[in-house]
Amino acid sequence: MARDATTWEAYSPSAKNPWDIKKVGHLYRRAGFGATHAELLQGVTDGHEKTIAKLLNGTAADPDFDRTSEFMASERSMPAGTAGVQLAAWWLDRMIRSPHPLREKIALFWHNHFATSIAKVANARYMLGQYRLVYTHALGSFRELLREMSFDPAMLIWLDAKESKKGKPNENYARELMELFSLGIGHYTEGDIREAAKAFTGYDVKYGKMTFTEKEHDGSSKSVLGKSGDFKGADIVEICLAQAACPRFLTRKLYAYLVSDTDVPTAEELEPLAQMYKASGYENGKLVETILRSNRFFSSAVYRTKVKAPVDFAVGIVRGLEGNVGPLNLANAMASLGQVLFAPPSVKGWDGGAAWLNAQTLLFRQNLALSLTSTEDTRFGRRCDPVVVLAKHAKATDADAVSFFLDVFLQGDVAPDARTKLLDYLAKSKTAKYPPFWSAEEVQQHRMRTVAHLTLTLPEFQLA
């Protein structure tokens, strides 16, 4: 698609590009973790302005969500030795039930951007604290996020900054601050890293908090990215933020995350976004809103062009079926799909995109979809039962069931033969052989659960 001056202008529905259930589904997949049947219908009724605003602002949390997910209660219930899988389960539960899915989705982006793993940090309290940091600033200030992240206990341990002392500076954090967190490769020198590392000496973690010891800090003059002075760590952060490369680097990453990682815009095409972001003082919410409201976001060129991350795949199923699964079992299942929350594979985070899918992970996705929908897996039982959601929405016939699942999970956006095959399965399954002790009701329930699973194995469901 040729891009022009209207690329970043606000989308306005037209006869050629109408606001419909496909647009609502697209918005909820990219700015959340998929929509429920009610959210899809409400989104169509409300129109694009109100629906986008709802995602940007979130809705009121129910008391049960506040009670089980509020930070102070979570910190009390998860001591330092808590297993990483329990942390992951806690976050998955938030993603499924959150009144602010966009904030969780952008917190996940920053978690991957500042990729830190409990495997090395080995302290659940520190990891929970880092999550709280990215969630707090997810749609707030990147400047504040980067400042605080630079002295976050989990990060200090993860990148060995706590070992960095006068005379023996450790370069890990200085390097990743420039390469991965703010500027990108090619916008700094090895000399900049060596000098910046001196500024990050003297920082440590004691009693769960960052501490600074003056005598262990290198107080000499340093030259970093064209600036000279007796810099401390916070000064280096500000120097990085002042570089022209910083807003461009971050804008490109957020574009890939929210819009497309295959349709790559030129530097000139992204420059208006980068300039707006910098002028706003690095307000993440302003950048995210501009992207989500844009003509580019709602263009056909980027529709279903992203492979779903495992978290999006799994949480999208549970949300679509309005399930209430045990998040610990869901968290345990995520390892085989390739994404364990709080445990990215390296400081670079998850590669994402096409790397999410191969023959093995695709099989594991299909198996998880079967486990969630069949009601035969003891990990999930009937807590995500397609039969229950069909009854809730009064979908009684075979045709109703197929339309419901295709609408919820794909907004009807499949080739006609896919719908025909699902209907053919249901027609043939009426005369199939079942265990003689099954009642007619049990046969019908099996058929509905199977067609739900078949819907989730369609290629289109792998794409966001």
Given for the second form:
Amino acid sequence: MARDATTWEAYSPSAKNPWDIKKVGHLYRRAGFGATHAELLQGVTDGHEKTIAKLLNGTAADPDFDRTSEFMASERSMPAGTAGVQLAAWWLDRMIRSPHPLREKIALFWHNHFATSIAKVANARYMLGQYRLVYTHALGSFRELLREMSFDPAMLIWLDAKESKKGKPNENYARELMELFSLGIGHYTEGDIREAAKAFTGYDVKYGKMTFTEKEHDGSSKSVLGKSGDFKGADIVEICLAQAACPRFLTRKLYAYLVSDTDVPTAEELEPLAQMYKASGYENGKLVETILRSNRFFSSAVYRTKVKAPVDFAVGIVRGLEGNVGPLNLANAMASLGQVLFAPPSVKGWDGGAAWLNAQTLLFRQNLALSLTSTEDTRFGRRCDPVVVLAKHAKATDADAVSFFLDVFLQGDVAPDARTKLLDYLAKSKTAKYPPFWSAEEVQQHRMRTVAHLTLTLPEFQLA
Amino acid sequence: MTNRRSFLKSSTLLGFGGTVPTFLGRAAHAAPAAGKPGAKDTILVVVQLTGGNDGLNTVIPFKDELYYKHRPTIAIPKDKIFGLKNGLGLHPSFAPVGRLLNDRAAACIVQGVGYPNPDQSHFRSMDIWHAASTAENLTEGWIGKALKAKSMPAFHLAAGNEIAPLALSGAPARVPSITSLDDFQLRTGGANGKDNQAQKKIIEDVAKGDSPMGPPNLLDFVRRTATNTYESTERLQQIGKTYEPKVPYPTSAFAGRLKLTAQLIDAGLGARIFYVSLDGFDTHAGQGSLTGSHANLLETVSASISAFYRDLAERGNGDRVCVMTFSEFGRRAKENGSHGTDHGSGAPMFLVGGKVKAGIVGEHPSLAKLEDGNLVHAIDFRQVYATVLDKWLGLDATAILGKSYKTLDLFA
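For comparison with the form predicted on its own, kindly provide the form predicted together with the partner chain.
Full complex below, order starting with the chain above.
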């Protein structure tokens, strides 16, 4: 286990810790939304350097994808009154098809970090504007992101900054800026919040743009985190960014997101990352890259130590089956799984980790897996068909099919009895009774779709 | 070194599985300390009377001549009133709840409930009741917030095409809307029953499967959650087949939803909140008096709630349950020209349960001092919510409602 000085050094394969299909799968789950069969094989062939670089930089832009996604996000397609679920569908489609899944994955990290919900903002254009902000800076500068986020129309509405006027400041934004967006509890006082709130007076949203009204701004001198001056909002952001707690807070959160729900690094272990992040001027891409390349990231201690978020689960299935589902139906299914994009449950975002799974959400995950693998479900029909994927990859026998699905979804890494049980099912179902009107081909297809569904219900598949 | 098997076994004893699965959440170990409200896994059943129940023809000030003056064709004759002990009466169709109050000390009436500047739109006023707020944009429900404060299993027992109420939104995971027990089962795509069974068995077996040796980890957690889930759904299907109510329920769909609630409670799944609605209270025309459409609605509500309570009481769960009814508003004091009533304001709420403090809380709104023809509220509905949250479910009502409301004396 890489817990020594080499923990953040770049991983290189060894006899003890080789580069294999499990590593490729691990990387694609954490730095994306899961791999396709082709991506897994390519990753093994390409080796670790090339594969990690591919995830970090994305593959060549796909003009067709960009154009379609842009068009779908135009004001004509998605006016202000568009329902949240349509926005969620739009993003899910990007997660499924983007040539640069890491950027979507980190954009999702920031979406969860700033946790703004359309339920209060009630304007799809503003929400889309905030998406663009987190997407633009996903792998760019956190400094820029936090500066712009502080005056983002959706955020101004979400945290009541637009209600905040001289003489009656609203503390909501100032509080969450420190508690949730930059420092974490314990690194500021209530006095800092009250003072900072004065700096955030006078801002509003008009015609979709942030406005600043001098006479509604409290121009008096404020004292925040040891600094004094007639600060405006942007000054408070800089003061927060200058705190030692800021890079530590963000590094820890990003580590949990990319690496592990259960492995909690000590402050000493994280310090080099936090220092590097701060020294880089909060370059997110650099921090993400260091983590994803590290010995720690590829160590057995963090393998499968995350519960998949609902989007990881659903998008992973669609990608693995190379499906082309209607994203709106997928988005509609996500509420029962506990994650509606653009509508996090509170300003804290989704709790994540073990909290993703309970009897309800697990049941609906398993039933969604059935809907996606069966062709009987009217929402997804044949748009995501295990039979088609098997044919495409010329997997003809029962043993081939079991290996194929276990490889795509779990890189073959399951308890031996799970594989045996799947093969047993296929053996027994060969001679089972079927409706007399089913053709031999239909029986075969039924068996293949079933084994795909059963693979997805394995407990290991819930973990990223 | 502890091996996995013994870890799984001991974790079962810690309340993860066995008789009380962690259904939908962490109910089993989230229970408050004994002695605190909510310690005994209390249950709240919210009954929504959709459309605006005519409170004045439900709890009736029959000794007040103004009542008969305001309502010449729809008033309930004095001699037909079901008498309560303090000079008030109930519509005779509401007698089943009246008997719970008079004979079993298991019902409470809160009179004159409403909120300032009442809104007379069904939708707006319903949203206000659901969100427990009169803010402009209402996006989260009071129950959703309660579930956020404390993860508890909850169910919405829905009519055929009824969507999830705003009251439940904001919960960490969507509260399942179920119309029958079939909604809550593990689905498989088998060609026939035998195939389905074979598939289910695999899914259940692989969930139980043993992991390699090592310290307990996240995979164990998934296995445990999965196994508990499958056991729970299995049990739900079983109780569906074997549940025999201790008292007969009426045949209405509404009674069926309460019966399903009783089944879910009896299954011991740890569910704490249930939400049930009955539509049709928008009685603008020909609402009837002793008989008629409003009388039928009251009969449906009260007979069903009474059967539900008595069924639960027979099973020893009477003291665990509190049924709370509400409607988005009451109706105009004076009847209209169509022998009906228009949208009003202040109206009564009912609480039913073994630990409910039997009696009447608050004064009946004056029939002389009307506001725009409407009864004036004296008790804010959020006082009732706060009491239920605080004294019954054992939650921080102020944090959930965003403001402190004076609680009422509703529980014994």
